[in-house]
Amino acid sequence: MYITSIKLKNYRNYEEIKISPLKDINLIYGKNAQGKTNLIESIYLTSTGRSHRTSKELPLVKENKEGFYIKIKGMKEEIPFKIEIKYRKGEKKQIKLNNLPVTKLGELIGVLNTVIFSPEDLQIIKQGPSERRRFIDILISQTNNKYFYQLQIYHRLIKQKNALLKKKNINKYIELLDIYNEKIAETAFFIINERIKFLRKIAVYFNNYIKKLSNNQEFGEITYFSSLGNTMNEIKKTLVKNKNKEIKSSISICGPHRDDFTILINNKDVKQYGSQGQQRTAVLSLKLAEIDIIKNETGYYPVLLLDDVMSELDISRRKFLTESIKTKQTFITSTEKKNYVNFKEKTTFFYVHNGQIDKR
């Protein structure tokens, strides 16, 4: 899987550019605030349908313009594909796959698999459960369309249930609340067990990378915590048990939207007890494990997006990362070209300056 061309129009600080990246390493270099990350973001957007920096489309539109357009062409198992995203202010975002409108986001997920590694990824460790849920949900969705659809159904049910719980005369709707809980139990059971299954798989790769990075001095684990339980019986019982609490608080207090997973190194929670170095090691190991598991689940490596991460890593971790890159295609952003001149034989250099990109 790899990208053959990228076209952007009125996207962020780009008025109109088109580049043809090659397989292997593509270095996007230039001074800060010139548009390097914007290019990485556009690739990720066509992969997942969402930016990794904002949940809204309006910030993606170039100043004083009415909308943006992205077109990415690529090859998947030597079969060409084309993804187009068009947005105009005040309208819904339009996505096309091979010239056909995408009516459901699940039709897009998995066409162009990517793994992005940016300085913000430390938030997976440092921030609350929502960052970790987002990480695992995107990973599973890229390899399992059914999971993505069930996740959408679940969030829709929770939204409807919360609206019901906020009604002043909620006692009139107890039977309807029970119906919602019955449906939520079915989707929650699927989501929870898919997460547990996937985290068990990724934990094996994660532990291997932790061991390699620490010269076998450390080992890593990942533990999932479900607020409902794992079996259908446990889930239904917990929903019944918490019904009165939810009525009083007027919100759903348990379910996959509240769950979390803990990342451990040597049996200690990295978020609470890990050093800065251990936290960076954990994130690096997670991302490398993400690449491996996508390859294992789909049969091909994802496109790797490294957004200014080399400057965030010390020499040993930087060396380990470069030696561990197995993907067919990698995009790296950096302020320096000289550090990558001898990086690899097949490296293409793109210089970014004030919203323009030149191949050098």
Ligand SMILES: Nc1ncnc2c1ncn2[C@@H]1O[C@H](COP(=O)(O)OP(=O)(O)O)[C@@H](O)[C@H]1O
Second form
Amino acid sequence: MYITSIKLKNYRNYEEIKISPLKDINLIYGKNAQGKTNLIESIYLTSTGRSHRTSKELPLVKENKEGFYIKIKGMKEEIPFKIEIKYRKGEKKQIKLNNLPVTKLGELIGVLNTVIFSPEDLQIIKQGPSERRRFIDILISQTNNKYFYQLQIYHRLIKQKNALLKKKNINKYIELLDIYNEKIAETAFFIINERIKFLRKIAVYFNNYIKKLSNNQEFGEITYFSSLGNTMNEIKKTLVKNKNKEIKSSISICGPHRDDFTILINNKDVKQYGSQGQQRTAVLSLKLAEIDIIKNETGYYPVLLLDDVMSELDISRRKFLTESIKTKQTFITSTEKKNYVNFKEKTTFFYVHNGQIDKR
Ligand SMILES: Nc1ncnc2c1ncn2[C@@H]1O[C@H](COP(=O)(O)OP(=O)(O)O)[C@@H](O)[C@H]1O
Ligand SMILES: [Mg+2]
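What's the form predicted in complex with the ligand like, now that we've got the form predicted alone?
Below, the chain from earlier opens the complete complex, with every other chain and molecule after it.
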């Protein structure tokens, strides 16, 4: 899968640009704060429906403008696709796929598959559980539409349940609470087991990279922690068991929205015990595993987005990364052109300067 053209209008610091990237490597280079990450962000937004830097649309609109427009065309095998995103301040964003309106985000996710490497990736390891849930949810959604829909249903149910738990006269609504819990058990069962299945698969690739990057000195594992258990019986039991606690605290305290997974290197949680180097290796391996699993699940290599990562990696990890790139198309941002001039892969150069992009 690869992108053949990108058009941006009033997006971040771009007024109007159109570029035609090629297969293989596209190097987006230029000084700081010129728009390199903004371009990568627009690709990611088209792929997942949201930015990797903000959950809101407003910051994406160019200063003093009323809205933005993104159009990305690409090829999947030999079939062309076109995605358009249009946003006007105060309105809902409109998405079109091949000229037809997309009413559910689930129809967009999975059309253009991407894997992004950015300096923020380290947060998957260092931060709290919500970063890890976000990572796994976006990844599974890219390859499994049903998962995305179930997740939306689940979050809606939790929202409704929380509203109920906040009622002063909650004791009048116990039956309704039980009905919610029944429904929650069903979607939670699906979500938990998909996550477990998926993490098991990703762990195999992950471990391969950990081993390679450490010359077989280390091995990696990923384990999922479900606050509800993973059989239907356990899930229902835990929901019943926690009912009074939830009523007391007026919030739903267990379920996939509270779960977490642990990344282990040599049996130790890399978040708690990993060195800086091990944490970087873990993140790099996780991201590389993400490429493999998307290829495996969908049949296509995703478009790879490498934002500012090369400068963050030491020489051996950088070499490992560039040698591991098997995807059809990669976007790399950098402040330097010179490191890429003699790259063995075919490279197209784009110079970014103050919201302008020139092919060089
Ligand atoms: N909504 C916006 N309108 C205008 N300029 C913006 C907007 N959002 C970000 N910018 C500008 O974009 C620039 C940062 O672009 P970015 O792509 O992150 O830089 P880099 O080239 O270093 O990756 C900054 O100058 C910032 O002020
Ligand atoms: Mg940047």
